[in-house]
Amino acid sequence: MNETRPPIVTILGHVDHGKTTLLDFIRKSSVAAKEHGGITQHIGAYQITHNSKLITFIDTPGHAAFEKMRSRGANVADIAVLVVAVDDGIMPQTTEAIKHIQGANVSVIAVVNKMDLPGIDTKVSLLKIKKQLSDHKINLEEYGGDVPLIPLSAKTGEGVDKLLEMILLVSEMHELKGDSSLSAAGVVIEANLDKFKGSVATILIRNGTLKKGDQVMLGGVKGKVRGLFDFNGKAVDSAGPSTPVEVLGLEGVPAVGAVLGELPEVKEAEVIQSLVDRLKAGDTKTLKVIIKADKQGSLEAIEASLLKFNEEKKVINFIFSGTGDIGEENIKLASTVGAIVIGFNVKVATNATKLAENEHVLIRTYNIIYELLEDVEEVVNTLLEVGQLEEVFGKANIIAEFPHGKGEKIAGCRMIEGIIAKGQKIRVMREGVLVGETKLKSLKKVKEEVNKVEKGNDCGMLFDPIVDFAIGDVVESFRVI
């Protein structure tokens, strides 16, 4: 049976254009302050009664590196409510924010926020914002479209009655419904491993009811629900439709996004081959990381961040990552592959900090991630100056072959990038892995023993010890540096 259901609600905004304030504001609770640097660093979930009417809020947040969690956050939405500062207007995150909100197809009400600030000539800000919004192909309702404008100011309040009233009349309009005799069907917007409790997921639950005792299954994580605990932390029984709600009696930590319901195959044996596959995926040329974080979202925002920098360096490789505290495993497979273990808002075991100082592994830990992302970079480019990765000189594609003498064989070859010379150490290379390494026995331009060939010219390389080449493979030189 179809009822009517509360709207599920995002905030979300470039940082430190108040979108905690506002949250904070609304529910009437100190959050900002309990985060590092007044930056919201965990995907929340919040309800709160406005003219006698349920609003669940999801708490995004609004920093760089969380932008896959803000993505889910727009995705598992009804409302998403833009802030822009009047100050700064559109910025980078901003645009990311409006990206996600477009690609999740849900109703938007954009809000100018910090209208108390002094020195500021609100009238010529807003009319910059509108265009810059219209620019984005948000579509304000003044301007013929369906978009609401809201001013206000987060630190006062004044307009916070207002977006909630607009709240409740665009849900109205869009007639959420939802049906509390169906089985559970809902998201995990946070996951995290507790020293008490166990394995903890807060799922928001988008139809269905939810209820104790329940079995469960999120991304392959089973469980049997054994505690369920509303926002403010209080025990209750079940979870309806647009509900967060705190899940205890999973038997491991799901993923941020997982589908309750979702039942994919994930066998032990594949999560040991893929670490397997990493180990070997190592070199003595790398900066190796093990990553603990207190929270699923945060590991996956970190691991994305370091991606993303790693596209450029190509320089880290990660051996291992998962959530909870800093464990004397950690410091043993850290000495064990030469890598550094790294902590987001994690302790780290008496244990474990005595054999890492027995085993020389450097531990660092981190309560804000920017600080912790730009000790890394530090770290990789304080790396490369010192000289422990390689230099690719040149390369050249293998065109040609030719016969020479007992069991030899010319390779030809027309250079596509940098200097191939004598001396160099070379190694041949079939789709991106390892035929052999070699040097020139023999480097020839038509006819004319060469010392060096340039990017463009065509060639003839006789390789020693003999490397069993094959047309199409790729010819490297290369030294570590």
Given for the second form:
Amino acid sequence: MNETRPPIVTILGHVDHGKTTLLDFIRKSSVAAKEHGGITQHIGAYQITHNSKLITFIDTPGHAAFEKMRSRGANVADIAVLVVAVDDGIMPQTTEAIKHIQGANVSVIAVVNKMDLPGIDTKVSLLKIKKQLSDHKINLEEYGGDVPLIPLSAKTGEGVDKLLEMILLVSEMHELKGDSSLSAAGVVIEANLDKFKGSVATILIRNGTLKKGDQVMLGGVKGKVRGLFDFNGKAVDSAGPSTPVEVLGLEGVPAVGAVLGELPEVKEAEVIQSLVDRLKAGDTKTLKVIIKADKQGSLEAIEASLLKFNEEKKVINFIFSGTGDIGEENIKLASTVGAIVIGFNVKVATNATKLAENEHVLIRTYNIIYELLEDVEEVVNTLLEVGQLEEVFGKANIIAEFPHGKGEKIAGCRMIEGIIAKGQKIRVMREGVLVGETKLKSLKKVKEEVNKVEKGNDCGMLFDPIVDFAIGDVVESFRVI
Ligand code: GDP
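Alongside the form predicted alone that was just displayed, please also present the structure of the form predicted in complex with guanosine-5'-diphosphate (GDP).
Now the complete complex, all chains and molecules, led by this one.
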């Protein structure tokens, strides 16, 4: 029962670039907004009809709200309209908006506003803005990218029709689907305590239907839906996919961004969050990956690309890679060592999906290497942001052990990556799990004491404090980033 649902649009940009004016113009000139003739009220979102198709606009411009929702993992909008005033160009909050957009996995439409302003060489200004956008990795259609750019005036309304058409076109391309037979899933976009009505929350329904009488739970606040009102203030009995609706009957005031029901991306955000928590609590702070691919050839290609990416940041730790579908054993290993599982052109066995859900293991599968790399980069950046990563300088395999002194033993090592030097933090790992953290008391190449060893060298390492290592363990030198 998958039906097409209206696109949910948010408008972002620098202060005074015309977001409110644009939202007002669209609302005032639309049929749907006027059809009930009620008093215009503001509930945080509204819907319009254009060419007989519905569009939902979130009308709380402001990055803080957008970011709040995103931080809870909820991508509320399908399309972000990025507004830039023609006389001003890209300003600090435009850059901030671009950052949010790029992290949020939404489609972008760029708008150059205030085209009616007199005394502006619009040709020159437009060209300048296009260049600025390109510099910020907004890939405009006319330069071969996928972001349309629409010059308009929110004041006179000239060009606004083109924007609405573009919104419909973009949403058609993405085939946005909803299923109104499901129970509701959505996000709180506004909430407050009203003197007369009590707790009032606007929920943007993302999927399913919310009905009067439904029991709901919103980020710890529960309630029974006593009243539902659409954006015109009209009482309704239910609200389906992409509809904003005011809800009465909650026992408290939920937070903006609180989630109703299960949104798939929220689940994923929870998994990433648990990965971050794990890293915080855990012994090692590298991004551990397990890679499964359909063929040896693709596996090598992925590893090579990830190694290249890793050359600079040195934060990825390859735990295991192999060909074939993702199975339970991969999830078990991932869970033990706190790794993510990346699949390329492979399927995930049903029991593996279940186990991953229980164990909070992140599985991502791809058909395009580029997308895989982009996502890994994103996860790495998230982890870097929360300061949970380390740089690994060098790695060595322990291939032999020799007794030494009282209770001590020397690890006979073969360097497999980078450099290990005296003074660096050292740790010994067994199948991705920490055996012990230590320092080098002595480092010998053949018989000569040295300060560092490089890839390809064999050496003897003496640890202080003592680590109970075994042959097959890996020695890593690292620093906290
Ligand atoms: P916001 O802070 O992005 O919401 O910007 P506003 O919508 O409040 O607009 C800031 C100022 O720019 C107001 O004085 C608007 O009247 C003016 N403005 C917005 N859009 C246009 C436009 O298309 N043309 C002109 N000339 N002025 C505009």
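Residue numbers count along the first chain shown, from 1. Note that this is a predicted model, so its numbers are computed, not measured. The term rigid core refers to the most C-alpha atoms you can superpose between the two forms while keeping them within 1.5 Å.
Asks: Taking 2 Å as the cut-off, check whether the CA of residue 148 shifts that much or more between the two forms after a rigid core fit.
Replies: Shift at residue 148: below 2 Å after core fit.
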